[in-house]
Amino acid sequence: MTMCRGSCQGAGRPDMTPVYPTAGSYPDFARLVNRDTAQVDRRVFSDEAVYQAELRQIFARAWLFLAHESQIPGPGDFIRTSMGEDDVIIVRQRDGSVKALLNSCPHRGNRVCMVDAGSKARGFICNYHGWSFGLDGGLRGTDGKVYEKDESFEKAQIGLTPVAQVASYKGLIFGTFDPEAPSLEEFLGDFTFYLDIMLDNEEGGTEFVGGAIRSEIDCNWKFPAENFVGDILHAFWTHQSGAQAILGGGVDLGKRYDELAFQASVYGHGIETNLDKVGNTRTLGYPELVDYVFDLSERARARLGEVRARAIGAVSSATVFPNMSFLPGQNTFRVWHPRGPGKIELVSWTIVNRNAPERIKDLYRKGVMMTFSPGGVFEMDDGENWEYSTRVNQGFVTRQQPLHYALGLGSEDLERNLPGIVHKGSLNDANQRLFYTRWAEFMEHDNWADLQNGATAAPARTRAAAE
């Protein structure tokens, strides 16, 4: 493309129509995940070309978590977040709807919102040349109206680029840059059955309390995502000292583990749980919370059924593909924002039932700070492991060696009538294998028909049958 010379007479006006990326196909990258041998090539954690493909294939297409409804309750309330490496503003409109906008002025690209969150905003202004934008992203004016005096300037055609689709599920707001993406509920699929363990265990729904905790970890984003999707095995080694300090003993999966524990996966979203009712909650160190969860579990049986009611505070973990995770019972909720193949920004919150007593909400907030914060007894353990896994995998000879993801091969549970692809026991690599299978599907497919009908799609099981 060449810029016009001289007076530019007769030149066409700039086309400021939003541009959304189209997917490609990276079969060579997809083959880095070998489903037949349950192996993953280490280059998926270190290669810059793979990372750039992820930004295009995954983060520019998938539905990504943006905010909780409780963070932007009124018109003009906003929060700043990321979709991949794209800076985004989530803002409540005057009619109560929610929009997500690229936080980049269309003039020179500067941020128009510098703060993490705010309330009752009337719009956003770029510091560079004074371009101002309404809550809907439309251009409202320029400094000194210099541009408006130019006959070639079409203000109505210029604005902040909107995220193509925004939708919510029981308080969680998601967005996608892909206008052709299926609905949010189609993307989540039957995994909403498991999300409701956290989001819908009593009337009133949920809220975030206590603000956000931000930190950086020098690791690839997939290590924490796969850890939360189904790796309880690490707790016996990694978190032994923390469990000893808080509980006076090691991690205990409960007496009925072999009978109750399972993993379930839908489209790479996954949860592992042993249904021990309060195993995760106990690690927060407050007996009052344990009593609260025991009572909540009993009350939730009519609402959720026996299986999900037992999982509310159990030793469990979950990830919504690609990068949103949470721990039932410990009530930490987090997003792993990629910042390159070897760095993430972790943003975490405490999620609680809106109708819970204020004392209970405060105990959850303190418990999360003690366990899963940058100085928390468990998060420090995890961060070190993920950093060394990322760093060591960069070695030239090291990255020629495949990684082993074969624990629990052949353990699929065809008898337990639950939604998703279900495997026996939570000590299993099953959900991690399916997480990377989903990753490979995004690398290979350039259309949603193939993406939604691949190996990670759930068998046809109804929720009614599951309960």
The other form holds:
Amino acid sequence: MTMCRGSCQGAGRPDMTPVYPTAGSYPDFARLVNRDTAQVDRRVFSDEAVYQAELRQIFARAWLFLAHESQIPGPGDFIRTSMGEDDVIIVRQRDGSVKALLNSCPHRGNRVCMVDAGSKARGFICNYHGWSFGLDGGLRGTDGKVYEKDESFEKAQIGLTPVAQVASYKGLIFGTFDPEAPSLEEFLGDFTFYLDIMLDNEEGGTEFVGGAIRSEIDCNWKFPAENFVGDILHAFWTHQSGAQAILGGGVDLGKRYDELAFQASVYGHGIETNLDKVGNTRTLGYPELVDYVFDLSERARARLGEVRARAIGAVSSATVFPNMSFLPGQNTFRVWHPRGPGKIELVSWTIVNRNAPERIKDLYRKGVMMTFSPGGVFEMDDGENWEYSTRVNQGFVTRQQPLHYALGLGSEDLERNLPGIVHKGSLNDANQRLFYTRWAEFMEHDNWADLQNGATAAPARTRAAAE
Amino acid sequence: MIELCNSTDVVEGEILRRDVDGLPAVALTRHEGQIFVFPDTCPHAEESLSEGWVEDGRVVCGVHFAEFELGSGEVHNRPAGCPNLTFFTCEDRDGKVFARLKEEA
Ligand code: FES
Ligand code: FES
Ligand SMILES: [Fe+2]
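Cool, the form predicted on its own is there; where's the form predicted together with its partner chain?
Every component of the complex follows; first up is the chain already shown.
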């Protein structure tokens, strides 16, 4: 496309239809994950070209968490967030549906919405030349003195670029920039079975309480994502002192660890859990919350079955590929937004059952702040490790050395009737291997048929049997 | 005065636009039974007020959200430099709306 010179006589109107990126294929990057040797090349944490490929292959295609329905209950309620490095506005429409819009003016690209969140917005006005957009993103007007007199100007096809698809799963709103992406439910696959431990353990579902906490950590986004996907191992060392301060003892995976603990993975999403009922909840330091979760777990048995009822408050953690994580029972919920290969913006919230008593909600809010906020006991423990892992991996010689992801090779559990790829024991690198396998699938494949039918796809076990 | 439309065309809470020969377009609305006539052109940046809406007794411009009190035209939520809106004198005569759109003798 070339711009005409001078008067543009005869030039057509500019085509302002949204442009959605297309994927490519990066087999060299895919090979940075070696499944045969259970090794990950350190360049995945620091290489700028790899990072740019991640933005294209992963963040421009995968379904990404945008908001909880409870954050934008009414028409015109909105929040601002990111999809990868792209700034987006999530806004409730007058008909109750939700739209996600690129937060960049189609005129000169200025950021349109400056605030983090708001309610009952009438629309969004760009601060540069005053172009005004409706809740649906359509251009509503500009400056009539100028544009209405320009015969060639046609505002009907101009607007904020809509995120290609938006959908919800039990209160969580996701979006993807890929018009070709399969449905959200297909993307999550059987992992919804495990999401329901947190999202659907009681009538009424969940909500976010309090605001968001934002912080920056100088680490690659995959370190926290892989940590939550399946690394309980670090808790014994990293969180030992914090656990002793709050629990009066070390991290405890329960007496029936060998029999009960497992990891499950579907399309790179993963959960590790010990089914010890209240281990995560105990780390908040409020006995009242522990009682609440014991009771909740009892009541949830009919709804979720024995296994998932025991998981509601257990020592456990989960990640939805690529960058949304949460701790069941502990109730921190977070997104690790990439900001270059060596930095993330962490946004975290507290998630509670909508029907929980107010006092319980408040205890959760306080407990999460004391443990998983920038000044929280456990978050500080983690952040330092991820920063040093990221920084040191950049050394020229250092980054040529292999990394070890081999704990629990051969521990796949083919007997247990649970959805996903299941491994015995939570002290295992299995989910992390599958997280990076999924990462490699995204690097390798330019189409969803291959993406949804590779090594990370769950075997066809029936959910009914699990429940 | 110039005849604009049937008074039944002016519906409570809605804004109706009328083109008038030789003059800028006008807008009409009805609030608590009473009819109001005003320029369709927003005094801020000349966008069309009939594409806005009426809320709490004010005309809201849909572009930069200037709000004008029905009747007095006083501006609220004012974009920089936006003057008040001037309403036209109007009458409902036997089911027809008439308004004085320019200084007449
Ligand atoms: S850049 Fe937004 S109005 Fe010009
Ligand atoms: S044009 Fe009406 S408020 Fe700007
Ligand atoms: Fe941790």
